[in-house]
Amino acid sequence: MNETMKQRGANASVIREIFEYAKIRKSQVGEDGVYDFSIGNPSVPPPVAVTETLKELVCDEKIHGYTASAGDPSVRRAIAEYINAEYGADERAERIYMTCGAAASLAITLRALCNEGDEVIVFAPYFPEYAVFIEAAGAKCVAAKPDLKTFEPDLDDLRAKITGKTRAVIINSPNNPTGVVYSEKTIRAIASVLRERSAEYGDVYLISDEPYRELVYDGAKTVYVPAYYDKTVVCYSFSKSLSLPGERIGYIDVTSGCSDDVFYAVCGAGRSLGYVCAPALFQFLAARVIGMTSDLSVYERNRRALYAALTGYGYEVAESKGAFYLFVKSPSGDAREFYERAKKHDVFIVPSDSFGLGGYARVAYCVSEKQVADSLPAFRKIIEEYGERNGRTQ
């Protein structure tokens, strides 16, 4: 057997591995005694129109068969009419390719462009999964510094990082896990290092992981990278703006800087994965409520709330105007440390190792508001203990 995959099997994600201790600890304990903030589940539910519409679908028997392994042309074709009507873009519905959710559209877009032995930057702290998409196309993920103050990219880092072997670089805006959106001058900035070394060594591309782009706040706004970049994939989930995480149905859009070539090789990465024809259900439904979210303002007022409690209790937290995570430093500086303590009063964070950055810990606030309200009094006390601790060792 391939011993690679073994061992990736035997040693799962951290976030689900807590997660589903979490679980039963609800079943032990009772649902209100847990507070989970381990997993970007949504927790509010789909628009009425995404109900409505997939009742209607469901019964039309024309739409259950083989869509074309790209995904239906009229889905397609509604897809980048909404992208060019909305960021006055000139995308092309050939070139849309419709995936199961944003990970295939990674995995597929990584297996697209790398060859055996070239590289692939990311901004630490990253999606963990980044690292295993890379490595299973035959790549080596390379983690860029973040600036601690900000938790954008470091600039100097990124140039640094940028060799011959580099392939792509991977920015994810609205971020997991931090919750930073990137700034245009960020945006900005990013590409051109990327002109520069793509002049000195070859075609750098950049692959915009895009699962929170309508989740922003305080006036917050996401960049169409493309518009600032030419050589840019974006890989799209539907599973967070519309509430819909297990029905896996996004796509990736080979935008009009990139050459023909890119989009057979994703054609051609699809075919090889097995990753062909999104489940048709899904891809019309995408289709009929594109633009479309669930109700934002939940996640809003839990990021103001626990933003607002936290910081008051004196722990340091990311600025976060987007996505639903709030990155909070560790008080002991140790980031598994503070997942143990905050696990003795049965409140569920990820420590951020596994980010591929230490010292803190991500909280996914996609939750219930009285979840939130309730887990407040645990996260004084946990804060509380360190400085009890802190003063019986002064």
Ligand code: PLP
The other form holds:
Amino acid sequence: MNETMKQRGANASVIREIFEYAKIRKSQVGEDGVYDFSIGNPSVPPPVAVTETLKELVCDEKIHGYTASAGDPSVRRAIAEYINAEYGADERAERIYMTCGAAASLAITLRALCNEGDEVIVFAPYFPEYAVFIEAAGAKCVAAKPDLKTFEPDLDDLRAKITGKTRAVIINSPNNPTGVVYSEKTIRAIASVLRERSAEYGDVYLISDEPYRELVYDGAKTVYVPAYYDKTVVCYSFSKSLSLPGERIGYIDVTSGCSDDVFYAVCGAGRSLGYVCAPALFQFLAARVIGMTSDLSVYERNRRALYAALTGYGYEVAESKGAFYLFVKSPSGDAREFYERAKKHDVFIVPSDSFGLGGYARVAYCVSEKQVADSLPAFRKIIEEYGERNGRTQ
Ligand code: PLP
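Beyond the form predicted on its own, can we have the form predicted together with ligand PLP?
Let us now look at the entire complex, which starts with that chain.
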């Protein structure tokens, strides 16, 4: 047996553990008494057009067979055409590889790019599964520091951490867990560091993990990353934009600045991992509904309400303009203690240590507006208790 795999399976992710515990509490005290902000499971239903198209497709006897390993050509064409129209890009259908969501997109891409002993840089705080996928590809996960004021990457640290072993850098904007949307200036600056270091050490690829691409608020815009750095591989998923996380559908775009060999490596990695022919029903669905999103206005209202209330109570919260997460500083600086104290009020948040940075907690606000409103007195009580412990009332 493979010991590493056994350990991975036996030790569930912290997020899932908290989510499961919140479910137990709901069965004990009732749904309304538990404020579960643990997991990024969209609460908003998929667009009606999505469910209607699905009903139509499911009855189409012709679409349930195997597709090509990389996906049905007409689906890949529809996706490339959409990207080109939306971003003024020049991507090719032949370079799109359909996957079971962003997780599979990342696992395949990392396997395609890395050799044993390579390094991949991520920015703390980061999606914990990055480390799992990087290690599975035989590489080492190297975390670069964030700028703690903006939660954008610290570029000096990035520059210092790129060595001859660095094969790729992963970015994720809009970001899980901070909700931060990288500015154009930041993307430009990251690209410039990568170009500078690639000239010294050979190609460093940029993997742009974009499951939250459409989830931006207050006029924020996501930048089309390949326009700034040509060795970019985009890992996309329909999980969040269409509220279909359980259906497992996404794609890899080996963008036009990468060589054909990178796409062959993606096909080889997909094959060796058994990730071929993503679910046909959802491939065809994706092609038909591309560009649609669920009603994202609920997240926008939740974000506003929570941000205003939490900062009003005295919490420090990162300025979030995207995804559906708030990154809240622990009033004592201890993430685990914050989580434990919140748990006593049946408020479930995720301590930031699991994202590779101590001192904060992630609040996933992809929940009902009622849950947000009902949870506010508990959030107030939690910070008040910190004040009482310090001998003062807030
Ligand atoms: N990347 C990030 C940053 C995520 O937050 C998630 C899921 O929450 C994924 C990748 C995986 O997405 P998917 O459900 O499409 O596999």
